[in-house]
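To begin, one chain is listed below as structure tokens, in the form predicted on its own.
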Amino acid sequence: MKQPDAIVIGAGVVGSACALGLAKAGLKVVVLDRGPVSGGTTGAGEGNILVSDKEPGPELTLAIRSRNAWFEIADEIGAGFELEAKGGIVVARTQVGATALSHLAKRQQRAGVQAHELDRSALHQLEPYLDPSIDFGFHYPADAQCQPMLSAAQMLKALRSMGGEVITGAAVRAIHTKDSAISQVVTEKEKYSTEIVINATGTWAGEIAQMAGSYLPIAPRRGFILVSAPAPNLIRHKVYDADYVANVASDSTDLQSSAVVEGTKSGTILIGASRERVGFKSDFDVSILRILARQAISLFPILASVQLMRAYRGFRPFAPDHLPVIGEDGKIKGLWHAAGHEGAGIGLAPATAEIIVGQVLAREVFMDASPFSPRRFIQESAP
């Protein structure tokens, strides 16, 4: 029986960041995933590293630290994952929207975020192909982007160089406990004796918690992304409508969509964003793709002449209160959760890992992480 110091379940960006952090702290780490690296939500992500879409509070504090930590990781392991400090632009098309955006930006500024108001001239200087009728927005220089699958792969490559193991195609079949503490993880081919398990399985984190005898109310929220053929230099920042922030925080089960458009280093343009609660229903809804295309053209009319190359969908893991779940389980000692980031998991991964590593090793972390604690769901799980 193998005896690693810690097992990380999930080889996406969050799991990879946690594994790398634990290995850097001197632990012998094994990463398990039932599929390939980035086979879940990470593989269907845009790579957003944002501060612009967060309301002031614990998640924004997490986002500010995480944005900087991404660049620190790039310096440590090599920036071979298309990390780019491109900046973001949020636009408003009505006076009501402009007022709400201004109020949000002012609160964010007080929390330490750089946000610069843009009049029509400045806005169209930054984004020349933006619809001429749009005349108000804010520029967020700290917003960044990476290629999420490459990010996970690079972090796991660094993990291996430190002696860690990454085992794909290894579905966890059982998690055993002794005296309400983690003792063993079982896959189809191997048994692992360990006292530390990191649950970084995204949308499926609730299943892992249940397997260990606990409870985590993580559910999927489906979203679609369109990808254009290469059209370099048309879109210079991540550009989105102000109502995107409201959609992220919404509890509605209905389809919600807002215009989100950004270019990539490879020249392709990513177009989103839709959100709907339909479980793990995976079929492609062409009507949603049409809505996204129309919304993108309303932001950038020039996109009407750009060919779409493909579309994909993924499932964002969300908790009922729309906060990530980061910390030790409320019932099972040694079971640590790093999940429920919804559409922000890629951006928040490094800071999430810092909290997990700090708590596992009983070290001080950079913020009060209690708002993210899984213990907030103990009462909900009671009979």
Contents of the next structure:
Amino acid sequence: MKQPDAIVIGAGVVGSACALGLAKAGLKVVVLDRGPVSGGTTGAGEGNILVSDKEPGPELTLAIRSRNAWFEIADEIGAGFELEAKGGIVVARTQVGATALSHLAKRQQRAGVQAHELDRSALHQLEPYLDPSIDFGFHYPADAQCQPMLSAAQMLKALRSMGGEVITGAAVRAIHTKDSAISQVVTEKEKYSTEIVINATGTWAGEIAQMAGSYLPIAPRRGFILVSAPAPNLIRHKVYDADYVANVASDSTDLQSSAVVEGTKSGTILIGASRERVGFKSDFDVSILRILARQAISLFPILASVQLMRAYRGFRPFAPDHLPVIGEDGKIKGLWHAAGHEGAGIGLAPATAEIIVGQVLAREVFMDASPFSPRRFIQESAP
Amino acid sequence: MITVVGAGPAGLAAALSAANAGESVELIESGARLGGQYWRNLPNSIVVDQQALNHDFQSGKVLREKVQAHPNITVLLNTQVWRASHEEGISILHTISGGTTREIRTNKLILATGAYDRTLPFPGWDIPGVMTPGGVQALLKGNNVKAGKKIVIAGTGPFLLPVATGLAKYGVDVVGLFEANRLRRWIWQLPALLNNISAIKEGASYLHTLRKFKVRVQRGYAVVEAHSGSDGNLSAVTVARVKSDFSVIEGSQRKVVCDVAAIGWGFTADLSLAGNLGLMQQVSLLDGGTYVVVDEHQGTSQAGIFAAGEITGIGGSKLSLAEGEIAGSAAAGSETNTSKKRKLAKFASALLRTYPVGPNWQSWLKPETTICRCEEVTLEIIEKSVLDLGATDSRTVKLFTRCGMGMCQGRICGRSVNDVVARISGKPASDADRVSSAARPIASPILLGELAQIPIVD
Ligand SMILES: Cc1cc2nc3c(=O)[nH]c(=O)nc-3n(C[C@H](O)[C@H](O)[C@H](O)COP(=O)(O)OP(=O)(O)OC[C@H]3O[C@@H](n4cnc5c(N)ncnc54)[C@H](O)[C@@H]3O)c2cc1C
Ligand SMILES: Cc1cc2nc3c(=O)[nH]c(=O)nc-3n(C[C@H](O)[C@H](O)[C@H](O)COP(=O)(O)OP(=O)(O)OC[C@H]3O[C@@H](n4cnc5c(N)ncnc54)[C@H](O)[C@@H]3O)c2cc1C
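Moving from the form predicted on its own, what structure would you give for the form predicted in complex with its partner chain?
Expanding to the full complex; the earlier chain stays at the top.
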């Protein structure tokens, strides 16, 4: 039986970052995934690394550290995942919206986020095709992006070069404990003896928790992204309406959407993403696509004459309080969760890994991570 | 009310048989005219000898006229279904026609979206002038345009003959017809092939005509590289003698000067709508293509949806007609007669076995050969994504390299990528991987402005 120091379940962006972090700390790590690398939500996400869309609080602290950590990782492992500090622009179209946006930006600035107010001419200089009626916004130069699938793959490549192992096509079937502590992980192929398991299974993290005899309330929140035919140089930043922030934090199960519009290196324009709680339903209604198209056109009228080429969807892993779940399980010793990042898992992956590594090795961590602790669900699970 | 999508042989036959059974039929076709791939035809304003281009032109004309004149059939031309879905027995088709969108709901749908030429990548295949036989023929039949002055026809399959014949009759200089498979494969399949004497006679008549025009049919040869001239357009191709697995026999390479090379390797079914509708698909053991699974009466895995023609397996126009007729009758709830279909299907299988695509076409590739033209992804990049980044299937390769994410949405490269990844990783592509490379939630592009204007229906 193999005896790694730690097993990371999940070869998405979060698992990859955790595995790399643990290996750098000197642990012998095995990553297990039932599918291929980046085959989960990481393969269906957009790659925004945003600080602009978060209210001051623990998640923003995590986001700020994570954004910088991405650039450090790129330096360390030699990039190869299209990391770019492209900058975000948030606009407001109404007086109420503008007031709310200014207020948010001020509080973010106090938390250390760079945000520059833009008047009409500054705004249209940065985004020439923006709807001329829009005359107020903020520029967030730190907003960045990466190619999420490659990010995970490059981190795992670095992990392998350090002696770590990545085993795909290996679904975890059972997790055994001894005196409420992790002892064994069983896949359809093999058995592993270990004392540390990192649960980085995103939307499916509840299943792993259950296998180990614990509980996590993670559920899917569906999202769609539209991809246009190549239309280079129309859109230069990540542009979205201030309503987006309200949407992200919403508790509603209904369809919501506030399009983030951005141009990509390959010339396509991405418009995403909708948010709906419909379980793992994969079939979709044209109305979702229509809403995204409308919102994108309301920001950039020129998009009306651009073709929609493709659409894809994914299922964000979300916790009832919209905070990620990072830390040791409340019941099972040695089981660490790194999941539930909802629509921000790409951006938040590196800092999540820093917390996990710090806690596993009982080292100091850059922030008080107690708001993310899985222990917050213990009461809920009690019969 | 029965809705038929696609007005090629299968769709036309389906519409007619359903209408004859008393049903009212709506026939949707993205093209400007009825006929599909096979009876692609010019508008009436252009007078040419259509018969010269298609020996079967007359029967197509009769069928088209019957469909057009039938009181039960409404024909919607220039109407593209860009997205479809299926829920609880109801199919929803989203169409776009001249900028106007519409939603059609139907509980009886016949899908007959056909197939297009299968292309294989090879060094130089992205040079302007490298085309498909279907493309060359469409230019001629549909637009009365000769694609080039000196044309090489190559690839494999029985349809290279009629294409070459049509072009030759039309005064195009066909400088060579290179069929990669050898004659001996014919002999192996002889008993099944002899089942269909008329098709054999048809083939013989093409050969006769080609001889008259001094076009030589060379079997066991393939175009393995294309070369561009100083203007960047095609100037010549390298032709080589190939073994039955398609590996090149060294020393047999020679250059043939041409300005167009029409190269086709059989057909790939257009499964975009089938995927939208969640129809069960399967990889055929005969030709490795992915097709919609149907029962004897052309019924699919979804209630109320039938499929006919090339999307259920490649078999040519006659088989497509037979399947269409069955689908139309079955959808209308009347008796079907499947004996003709069974006989034609046997012949079609024998043909597919006669013209296989050998796996070693991949030996023609160079590291810098483009595999995905839209996103300019080379073999080297794909190799890296497997060997270096740990991609284990085509979907992951696509996520890492963007191959298949461009304008054609993998229509051209999807199947080749499956094969290339399988070779590099040493693991055959799973059916799921092959099916997923033809999944296109948006079956064809639509303007964001048109999408935004779709009215809200509750
Ligand atoms: C439409 C959309 C747009 C998004 N846009 C952004 C964005 O712009 N920026 C951003 O930061 N985030 C974005 N997100 C969110 C982001 O994609 C996710 O938060 C993130 O990918 C989660 O990563 P993960 O590693 O936790 O999960 P995943 O990538 O889902 O990885 C979990 C892995 O666990 C594996 N697994 C599950 N169960 C088992 C088992 N029993 N055994 C073995 N393996 C198992 C799965 O196969 C999977 O590979 C978006 C999401 C969606 C849907
Ligand atoms: C170059 C060439 C030569 C050939 N020569 C011969 C020959 O000599 N003998 C022979 O028997 N066969 C020949 N064939 C094969 C023959 O064309 C096919 O067998 C036949 O056309 C298949 O019929 P079908 O109805 O299945 O599909 P098709 O004829 O391909 O018709 C499908 C139709 O569906 C429409 N469609 C597809 N998707 C949509 C959508 N989303 N919305 C609206 N409409 C849609 C298409 O526009 C098309 O008109 C040849 C094919 C080619 C390409």
